[in-house]
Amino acid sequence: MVTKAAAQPERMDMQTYDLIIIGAGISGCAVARELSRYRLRTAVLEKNADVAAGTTKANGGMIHAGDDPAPGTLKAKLNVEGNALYENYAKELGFRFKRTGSMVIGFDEEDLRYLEKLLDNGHKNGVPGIELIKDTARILEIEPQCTPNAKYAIYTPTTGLVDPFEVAIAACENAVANGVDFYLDSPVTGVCKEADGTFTVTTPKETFSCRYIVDAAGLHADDVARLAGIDEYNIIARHGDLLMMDKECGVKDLMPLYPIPSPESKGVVSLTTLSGNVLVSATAVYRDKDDTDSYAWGIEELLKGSTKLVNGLNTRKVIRTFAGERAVAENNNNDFWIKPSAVCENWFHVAGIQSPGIAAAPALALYVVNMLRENGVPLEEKENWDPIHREPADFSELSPEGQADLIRQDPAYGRIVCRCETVTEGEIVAAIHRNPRATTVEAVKRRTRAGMGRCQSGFCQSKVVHILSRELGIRPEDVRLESDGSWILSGAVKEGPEAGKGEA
């Protein structure tokens, strides 16, 4: 069992697997983890340098209750089922999960009529505990930081929160521990269906052979399918701006608050993340698939939307803006596209996984595995499958005695690199050597939170670059922020003993 980070200088021999998953977002990682319980040689090919580096990372992390999807859709089914699975999923995989509840806020009689429809939706979808509130005092009792102008609300106590990349990374690492191979920096450039029914899959560095393919390539799932001559659906990209507030922004422990949603989006949602920052997300505009730029008008829309719902929020405390794209399967009733190909045997689509894809992930993985079983993929359970994954110690959460003990074991845990989030050198080194390895600055950030605090890596990024350079045995100039070509340093700017060490 190996994990590859496609840095080989030349093409390797053909790699042979039973099944290949294309895409290592939360859906691909969840499916890989579920398949790891079976005697099936499985690989995951991911174009980015890390898992969860696409849509999954630019996400609010909401585990939606399930009142929004249209009744009878696959999205509604998997949303409610996935939400119910999250306690155990988090317990097994060791990531943070918190049930917060949420409210959709209404201000007038027209809003009330929509909320009544949402209540009916929730009942039809089987959302437990859903409640229509028609009393401002009751709304403020549930969430005192909600605007006092709120007159009506739908309250769903089962809504929860995760950091979505934590979920994907944990699922990935558990899959690897159970025998799945991940190939990072490995964009699929060609797929050929051979005469014997197998597939030949090519990347810039390697060639693979397999009998089954699960296409979970997110925004480019349709493009990957077309490489194999499959043209059954079209993915369009719904662009969303998001913003993050400083932890001292006048609001703490804010329950997720939604406005009345539109047909395209749940609207501008405000919430406090598991790490204590207020997050406001997201706009919804159709753009190019790879457009992850933030737009001033989008940020203005977020700020306006947040102040409409939240009382006391200091909108001058924005520390980060970013954007993501959601994959929408066109002309598909706003639903997921999870089905076997109708034109290519042994090709399985896992596409159009827009919101609530994070909430649906545990149930989606079970649904996909059942789909594979029903379509002839041999699934024999292993006797030694281990569902348990343990997250490394979070130094900032340890007691003083626990911190001292860790420092005694490894003095690197006594050196603080990220002051905002209290991340130590020991934690960063451990992240770099996890399996799969964190080989970029952003990969380290997703595993440790180094750079996610108030200064947004202004003080710690150079130290993280140095540690990556040292631990990976590469030049500082070759350390990437994230994607290929995103180098931070270009070379020395002075002569002398420090020259050539990557100062910029």
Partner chain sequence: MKTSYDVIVIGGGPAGLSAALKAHEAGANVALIERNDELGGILNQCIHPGFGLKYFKQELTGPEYAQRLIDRLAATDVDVLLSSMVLSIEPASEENGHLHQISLINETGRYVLGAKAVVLAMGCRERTRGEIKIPGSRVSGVFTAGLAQRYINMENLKPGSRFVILGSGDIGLIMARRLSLEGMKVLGVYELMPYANGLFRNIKNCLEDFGIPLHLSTTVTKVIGKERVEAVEVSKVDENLRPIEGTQEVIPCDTLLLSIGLIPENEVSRTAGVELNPATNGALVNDTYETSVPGIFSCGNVLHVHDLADNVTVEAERAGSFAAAYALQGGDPAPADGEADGACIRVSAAQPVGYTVPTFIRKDRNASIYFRVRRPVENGVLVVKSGETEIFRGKARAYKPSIMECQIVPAKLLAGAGDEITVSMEEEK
The other form holds:
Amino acid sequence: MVTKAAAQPERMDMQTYDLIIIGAGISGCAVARELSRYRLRTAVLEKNADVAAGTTKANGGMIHAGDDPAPGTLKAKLNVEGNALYENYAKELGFRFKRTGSMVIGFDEEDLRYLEKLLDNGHKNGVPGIELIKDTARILEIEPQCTPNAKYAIYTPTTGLVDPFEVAIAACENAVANGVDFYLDSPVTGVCKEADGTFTVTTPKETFSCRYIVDAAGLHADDVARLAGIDEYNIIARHGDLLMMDKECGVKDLMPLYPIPSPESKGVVSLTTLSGNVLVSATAVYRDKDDTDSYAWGIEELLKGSTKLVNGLNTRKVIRTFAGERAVAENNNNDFWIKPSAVCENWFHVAGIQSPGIAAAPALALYVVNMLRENGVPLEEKENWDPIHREPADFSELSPEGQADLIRQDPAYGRIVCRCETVTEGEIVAAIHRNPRATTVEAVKRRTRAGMGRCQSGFCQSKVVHILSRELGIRPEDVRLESDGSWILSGAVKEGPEAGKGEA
Amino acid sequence: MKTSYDVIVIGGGPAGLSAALKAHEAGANVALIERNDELGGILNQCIHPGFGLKYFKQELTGPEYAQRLIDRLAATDVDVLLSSMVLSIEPASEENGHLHQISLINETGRYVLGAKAVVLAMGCRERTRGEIKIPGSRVSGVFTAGLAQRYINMENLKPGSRFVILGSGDIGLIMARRLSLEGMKVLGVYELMPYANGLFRNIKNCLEDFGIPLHLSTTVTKVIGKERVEAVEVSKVDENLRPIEGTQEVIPCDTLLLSIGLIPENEVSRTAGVELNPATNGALVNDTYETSVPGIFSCGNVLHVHDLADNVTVEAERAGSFAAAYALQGGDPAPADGEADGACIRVSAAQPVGYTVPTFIRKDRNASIYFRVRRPVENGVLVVKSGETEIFRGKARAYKPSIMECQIVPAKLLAGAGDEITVSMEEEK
Amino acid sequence: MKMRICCTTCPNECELDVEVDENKHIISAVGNKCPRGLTFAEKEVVDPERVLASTVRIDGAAHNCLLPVRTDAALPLRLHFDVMRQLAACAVSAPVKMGDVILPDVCGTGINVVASRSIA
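Can I have the other form now, the form predicted together with the partner chain, not the form predicted on its own?
Below is the entire complex, every chain and molecule, led by the chain shown above.
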């Protein structure tokens, strides 16, 4: 166990690594996992209590085919390459992945002209199987729940779906299993380039020394670079509202349907997630960094957008609204910003990873590692690197015999905690003790789905709090929802005889 | 362990306890399955008085109400399975020996039990922030009122210190008093509608006694905070319930409680293919509380949300005895739906009546029709019509959405009705 | 002085409009469907009473750390916070039976605080 959790005592002695990745979102985790195959002492520093807790967690989870990015951009290249790598990535890392295909829907001649351009883009980007359909019947044959008003569509059979935090967590855990150290609750507060060429990186709890830095700090990648005196680009935040519907919302197994984008927005996509909920995402408005508020305007746009494309959706069945921000590198043609710093040797930017960051991740990791190699980072393959990661048992997916077996092995699997998603105490305990540990209610939710159902943790939150408290050896009032400061409980109602006497 | 019963009751709250007791009394061999580690259901956390006035003719607290039923059940040979979660019900068929197959798990394993009749009594859950789409940040400190009630009354844990409550439903009002008594501060209760949703006694005893303001036609339009709730923004709403721009007010607080309604919890019912009523989110039932699946009955808050536990008990007792009759007599003696003997009537509701339970009644039996109005009616006259023909007319009186009503329509009035009747209300000036 | 009172004796929730004189005597009352409403209103005007329900800590129980309790009769509202303070200082041990007296004769009223349920 090398993961350092918040509760560990302060240690001011220097931790020394060859390379430090700052940021444990999908990009940081994918790069860490790719680097874990080499003899390189690697650490990842993450400011949040969990991996995937920034942009990665509030995201449509689409593995886009790659028809949208402008031809010739790095984004277009990594999107299409990443998409093709996903089958194998999912097989090795054990996360759920499904090739659903998707359609961009058009209604009139103006839309058709856009779709023709998109088809051309797709061909230039090398998107396999892309097809322009001019026949409503064919559109409805591919997705019967699409609106019958649809006249034209671009169909890309290679579009897929993942649960984005599942991918990041699997990549992280596989990296940890192969020797990478993750430091959670560790915001970087200072970076100093020493005379010998090494970097000294400070966090509130520890100080690190390393030779190379990969800056994958998402919305704050530019701010982190500025800590080291590197001022080469700006990140601006493109905010998106999202909403999740009940599993019973009139629509089942909906293929992702995109509208024609307007100049302001890529448009509202509707799809059924791997867990069976309809997800509608996302609006696009530039806002302040770290503004993950939901906006009433955005929620209305989502509902309008989804009903325009999807037939039979009961829009009253919303169970959650949320929002995320995509990191956009300013004045960069909407492209990723992945390059070595021009002013600081051994500093590598992995920034501006807006959509399709999830789709690109496996290709991005290979691209970054190649960039590191070309810039002198010594990469010698390990003999015993194990690319295989296995997700722990999902009780609700097991056969009756499998469920019975699991209960026999551990009675905790016979105790249902989350009744909406059928999550057992056994699964929650297992999630808490994975490496890195799940130490918050949201971290448990991301790994087990406890609290993701229609009651939104109304029944199970108190149980999850008590299990976290017991397993981590902390008081219930020290259990957090997510980041530092997100306390749930403030202490006992009845302190007992002592407190009462004090007042009297 | 026995593997087959006449009647299996799912849920050990007031509905399940009452149904099990009656089914047992009728001579059936009964098992009751409860997911928690003790019986009583949500009554265990409803420590306030106000229960039992109708049924026990005495004012009881929630735990007392539950304890009386639990003590009665303990004196029977009904099998009680605690900490046991039903995963699914496979309805009876020829292949499975005409028994409903109930799959459940507990710490000792996974089991399938057979039952001639099943009573669904799983209760309800609370509506959440997501369902009413409150904008703002996703910080900690937003709780449904029932979850906060569990923390405070069962687990000895405080969910915050300065509270805003959205929704004037009974649980929210009751919590306002509990929080005040336990030294936490309630800054105000905000209600979207122009009237209070809870029982009037609760407005009086839970808010007025403690000087807590109730703001009508006002709602929370934003949750503010970085990690934990730091404030909420409230706004007045217009007659279409839309926030009025310029009326926003920011209330600093650390906790937002939501008391915005309850929804029957029919996950298990769905596995059996039970047809649901979109108006109640509960099963469509006939006057024996039988669902669309023969031999599966439904009662209590899983059928439709009640405001009094006493009404739950009365309804569940009927469901329990009908389930026992079904099991012991080998089927419906006089089914109220799906049979073409010409005696079946479908009941529907017309505004301002929001819904009716049951949906199917018979011409040859008196019908107890439960209903609720969607909005307060000062001087309402209940009218039951078959087509254009009026078959029943009530006396003018006030109706409130917070109170579930019951109207008995005698068989002699139903005899001449067609196969559909409508329950509506006329408003007198 | 005119007052509106909600009788909470039974679920009918009669709303009474009462007029009281300076000695807190009811001069007139309308709206009650039965005589219990008037009795309720008389008390409500002079010294309102409510059943108080709360919890006390319980030790040694398998599933519970709190025991719900109530007063066995309506207690003057003005005494509720006094009794809450006494309950905060109180702890019991399992087993407890419904109706067991937890605090006898609170504030000299002759009213007891009793257990609302049994805990083994």
